[in-house]
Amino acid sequence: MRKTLFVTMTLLSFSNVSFTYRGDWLQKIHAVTDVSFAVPSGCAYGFLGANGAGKSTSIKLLTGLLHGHQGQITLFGQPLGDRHLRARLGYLPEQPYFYDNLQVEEYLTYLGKLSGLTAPAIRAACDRVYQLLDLGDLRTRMLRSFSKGMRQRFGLAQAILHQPDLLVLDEPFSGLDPLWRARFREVLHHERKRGATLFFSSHILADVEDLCDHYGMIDHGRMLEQGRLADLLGQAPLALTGSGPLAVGAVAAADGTWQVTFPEAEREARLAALPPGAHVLRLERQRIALEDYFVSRIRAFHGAGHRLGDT
């Protein structure tokens, strides 16, 4: 019987990418240095980093808004530069700019034409994003009248209008209240089910935990690590709760039970070493909070974000 092999395509990759520019007094700024990462097709990739880490610069490089980098960037398996490849992107910048004198429907129709959609396809696409982001009643509103949160909703609508293969979002949850953050997560889950690959930066790490299966961490323009989020969260220790004679290293509780924690690698040895008469009540993995891990990782690398009083 012939086996079918499923090969995961790398949709976006950076290979030893560096980018510098001139700042104040012509000072050379190393925005990103020797950055490498890969985004598999169909995944949701969370791009993590503190302010000024190089996230937005990297995103502007991959969308073609910045030029002059060293190293190689590929989109859909091809070198960056082909404008037809960018037609398969949906992009929401951190600080989007729209033509404020246009109405919602006028602007979306204009963007649909730029994306090569036919008139019937544009109407269907507009109806789709109106429904997903509650913009139907606002279709005749001028964009100049929109609040920060409303502009963010429109920004996501224009990014997903043409059903792109790769969605690139820079801080997409910025300026949203809790209700609309939840709706954005629903929309992004919907886009993944449609088949889109997500690549987005965010400071709201709870959203990354909810949405992403891959992550990359950048600080001061250098990649610290990347991988599967499940592998990272799976590094959390196991907590064994038991009763009867105490296991080695266990801490007794007031209700007569005890608990001991240990890494995954010690699971079999710890269970085999339980004293006679000990009973296992629960064996569960403790939770790694991505936010705590992120803060500790950044501090360990460059000392960013010290607590008050640290020297």
Second form
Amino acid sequence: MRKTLFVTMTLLSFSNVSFTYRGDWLQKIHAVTDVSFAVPSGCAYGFLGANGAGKSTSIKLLTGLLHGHQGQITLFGQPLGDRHLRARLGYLPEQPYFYDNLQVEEYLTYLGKLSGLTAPAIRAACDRVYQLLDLGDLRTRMLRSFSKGMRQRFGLAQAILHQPDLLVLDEPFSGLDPLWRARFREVLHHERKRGATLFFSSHILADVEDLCDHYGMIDHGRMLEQGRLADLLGQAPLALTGSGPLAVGAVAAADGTWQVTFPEAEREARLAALPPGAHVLRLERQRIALEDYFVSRIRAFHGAGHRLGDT
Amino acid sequence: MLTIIAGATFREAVRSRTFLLLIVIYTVGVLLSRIVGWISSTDGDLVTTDLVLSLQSVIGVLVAVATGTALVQSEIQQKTLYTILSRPVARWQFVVGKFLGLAAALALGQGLMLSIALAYLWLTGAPVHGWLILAGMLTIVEVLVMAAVSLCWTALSSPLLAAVLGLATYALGHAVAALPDLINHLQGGQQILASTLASLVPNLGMFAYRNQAAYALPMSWSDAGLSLGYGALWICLLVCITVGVVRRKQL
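Form predicted alone done; form predicted together with its partner chain now:
The complete assembly is shown below, putting the previous chain first.
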């Protein structure tokens, strides 16, 4: 009997990557310092960080727009450098701009050809993205007439056009109204089902929570933490609601019940220490809002003495 | 890959408002050139012919500088090249493809201008001969050299500075044509220094056959070939420098 071995391949990895560029008056600016992370195949990786944290620099390094880094970046298991690897990459830059005087269809055909698609494949790919992003009626429109949100839609269309294995999206939800944010999420879910791996930065953490299963947090060019989102959210404390005699540390409510919260590790001890006559009504995990966690984590990092310019 | 990039650049360039506007300005200039011919004390046809050919050069160079300087630095500033260079496209392919597309658009514009000029001269009864076409062709080479100059300057500086430097190079390039006589008056190290400095700028006098063409003075094919080869060499050199700069650029 043949056994099928499923191996989770690392699609993208940074190993101790540092990048320094020259600012005004040739001042050295350390944009990223000793950054390491790995993006497994098939996952959706949320790359979180405040403005100037090093997200866009990291993304530009992996797309080949910046070069001269220290450390190693691998793409599809191979060291960065072979430009042909980029045929399997889809990239949406932050606040994308496009040539004004090309029509949507011309532009997509142009980019499709650059990605190595044949003419019939380009036609099929265009039809697919027109449908996904409602661009069909705009196919003969010049891009100079596009609003910010429409440019963002076109930006995602060109990124997914050639059905890349890795989608790298820099702030994909910026400039979108709530309806189009929801549609973008649907399209990205659709891309994941197709088999694409997502790697994206976003300030809108609710979208990260909705889409991602892995996350990495960067600040001042340094990786703060990374892991599975489920593990992070699983660290939320438990909330025990009961009635009868008050448990230790419990807060009484007006309806005669009380509530006490404690970490998962104290679950058994807390339940065993309930006073006689106390009744457990509910034991549930509190929800961690990623946004709150992100803010507290960054503040803690700053509180530990890291300030802007430290890196 | 080069033809794909060149094709898109060509479409983008010929649809730009600057390109269309300067063609219109040229047409108006050609129509007005007759007035200068009328008020001229010499042969009105010769003055008009000389003027329309010179106008082709000036307008062509303005288009070349305006579009050439927008080619690299503006693409970086506006991030339009991000979605291209994140695909399997080498930077040299991007630069060379962009230049080829721009050169094709400029050649088309120049061809249109030359056609308008010849049609106008023919309609107004001025003599039209093959030397005018040769002069127009050499002007096209001059414009392409200026496009390469602008491309190179924009890779090294900002678009505005590149435009200023491009126009300065145009002025110097024509001044260099008069230098050999001056350099002959110098001696020793001064002569070597002056010759070296002069060789750093393309001698645009090599393409300025317009005045002679207006008088139907013949140009030998070897001289025409030499000018063509000289222009091609400068274009290759400048595009190579631009490739070298863009390959190192952090985007």
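All figures in this text were calculated on a predicted structure; none of them were measured in a lab. Definition used throughout: the rigid core is the maximal C-alpha set that superposes within 1.5 Å between two forms. Residue numbers count along the first chain shown, from 1.
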Handout entry: Post core alignment: His279 C-alpha displaced by 2 Å or more between these two forms
Key = yes
Handout entry: Core fit, then Leu65 C-alpha moves 2 Å or more between these two forms
Key = no
Completion exercise
Superposed on rigid core, Ala269 CA travels between these two forms a distance in Å of 2.7
